[in-house]
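What follows is a single chain, given as structure tokens, in the form predicted alone.
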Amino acid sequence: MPRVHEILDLEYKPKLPKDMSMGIGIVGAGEIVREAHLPAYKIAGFNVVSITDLDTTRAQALSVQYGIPRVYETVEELVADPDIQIVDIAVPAEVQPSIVELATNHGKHVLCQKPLADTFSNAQSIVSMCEQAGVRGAVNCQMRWAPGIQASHTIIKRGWLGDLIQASFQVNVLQRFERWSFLRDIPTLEVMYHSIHYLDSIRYLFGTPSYIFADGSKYPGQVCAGETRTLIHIAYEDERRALIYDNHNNWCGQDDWYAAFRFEGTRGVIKGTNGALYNYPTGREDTMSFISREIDEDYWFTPRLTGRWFPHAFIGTMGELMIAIEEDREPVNSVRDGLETLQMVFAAYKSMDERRAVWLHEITG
């Protein structure tokens, strides 16, 4: 039987590279950079040396706030900076491939924003660019490093859940997607830009599934063109199953909101909450409890987790890329790995359109 300190030490905090001096150049100065990337990098002590944005005044404001030495007017100038080893991209999906091309042509490693691209073929081109240039490419699907998800990963790796059976994410909150102008008119909204995190986390914990059956819908009178409510059924060849229920139109007060996850196995169960969504963007810490027949089938352990999805998990995505560069290996969140998450995303949309279960192997580009 594990000792108590082993049970409560779940190794969920992001790991840091040995070399903290790697220069990072950021493309994009929007809300996600302001509220997540830069606060996370400041906490970690990463070396951000430059930033650029189409709105130079926004980039300049962040350079002052976070002490970033250089502001460039163009991406071309930024990727040519010899002090940059990693280009951190935080732009809409449709323009990401062109920026990756510029960065990899200059031999820079890249941390790509999620979704990796707006089409599967464009995502494949990003993978090819990185591999042909001999650089490391990663995707910023950072929920893997949210405290509750990473702690769950440790529990699963230790075998305390036994054979995996069921995963679920259930979310019922109010999220006004129209606050981001680039999201207002796109037809693929909720899964592409939100539930992609749950799809990726399920892959990370349970493995890549075989097929998906999904349904998406709007809310009467909503501003955005795309879906804001989704139900996604995920199935494997064996007995594993997963479910995502996601509604972003809960107009009731926050006391009625919930954002929960649950992972079940033959020997144990994990249940918890995703604190980031309870009063976004402020957020609160994740919570989780777990029970395991491998330890004590009558007792629920409730470790106290510190840190949040926003911003702390962003240390994990960048940190993993930096460690992979040091160790000359593919990062866990590599762009090639990200193709399987995108297969799930596009399978969900194909399922919505055709009202049938869609096998992941049908998504080929």
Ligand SMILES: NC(=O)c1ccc[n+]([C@@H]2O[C@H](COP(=O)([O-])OP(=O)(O)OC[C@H]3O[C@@H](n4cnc5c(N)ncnc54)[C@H](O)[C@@H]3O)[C@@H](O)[C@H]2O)c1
Second form
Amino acid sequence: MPRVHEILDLEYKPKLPKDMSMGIGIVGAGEIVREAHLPAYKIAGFNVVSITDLDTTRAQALSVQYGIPRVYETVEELVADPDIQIVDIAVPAEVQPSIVELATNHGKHVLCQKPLADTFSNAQSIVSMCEQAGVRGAVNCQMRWAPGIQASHTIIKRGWLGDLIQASFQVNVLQRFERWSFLRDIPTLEVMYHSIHYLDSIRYLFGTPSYIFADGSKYPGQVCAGETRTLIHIAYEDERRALIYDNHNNWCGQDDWYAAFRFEGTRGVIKGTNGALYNYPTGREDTMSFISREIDEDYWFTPRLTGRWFPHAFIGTMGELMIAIEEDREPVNSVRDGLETLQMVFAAYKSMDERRAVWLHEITG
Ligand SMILES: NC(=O)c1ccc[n+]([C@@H]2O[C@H](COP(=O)([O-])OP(=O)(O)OC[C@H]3O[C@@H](n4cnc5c(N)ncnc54)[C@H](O)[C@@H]3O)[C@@H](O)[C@H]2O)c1
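Hand over the structure of the form predicted in complex with the ligand; the form predicted alone is what we had up.
Once more the chain from above appears, this time first in line as the rest of the complex follows.
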């Protein structure tokens, strides 16, 4: 029987390193850095020492807003800064390998953006660059550190769900992807840039599956070239199954939107909502309830969670990389681990193209 303090403490808050002085240099001064990286790092107290962007005015504006000491004109200058231990990358995926190359050549650790790369072979080359340089590489799939997901991880780790059976993410909101110019013309949109978080979280909680059957479709008249509605069925060798149902074209108003998750096992169930997708763009806290026969067969616990997927979970991805550097081990969000999330992404697209279930081992490069 779990003790009361365990039930009250679901250990979902992002952890911080002992040494908070590690220098961070940021590449990219776009929306995600402005709205998530820098607000999160300010809350955590991380040491951002420099920033660069192709558009230097953007980097300068964020340097003023967040008191970042140095703005560099080029990535080459930034990676040469001896005060930087970690290069934090937030640019479109196709640019990421070239920046990882520059950073690892200078012996810097890297936090890569999701998606890790636009092709599986580019992702593999990022892993090789990090491993050959002997630096730590991590991926910013920060949903793992969203309060509802991290609390679920604790509950699962403690065995309160028993044998895992079923995971689902069900999302029905309005997201105008065309607001980002780099998303407008790409043929692979929703899974690559949004449901990748759900795929990664499913892997984190339930493990890596065997095969995927996916369907992606558009909305009549949509501006973007890629899919904006997806249905993904995920299967394992045993009885575990997972489902992602995701529509980004809900025009009925925010009162009708929902973003729910549910994780079921033989001994318990977790159900909750992903607060970041409500009250958009401000968001709200995640909600979560759980029941477990390991504790009480009839009682739903409803802890109040604080912190959000955006920005607080970004403390989790960077914090885990820093702790891994301190402890001289691979981060749990390592670039090598991220390859399996990308295998799920590319298996989903292959499944859409070929209208069949695709095994992850078919995605090789
Ligand atoms: N982890 C998440 O939840 C999350 C959320 C949103 C976006 N992202 C990722 O972050 C990345 C950026 O997204 P965004 O919304 O900030 O886009 P954005 O278009 O607002 O910003 C991208 C910035 O990168 C700069 N840039 C491009 N190439 C560069 C280069 N070679 N050197 C320096 N700067 C360069 C651009 O000038 C721009 O300022 C994307 O890969 C996206 O997938 C992740």
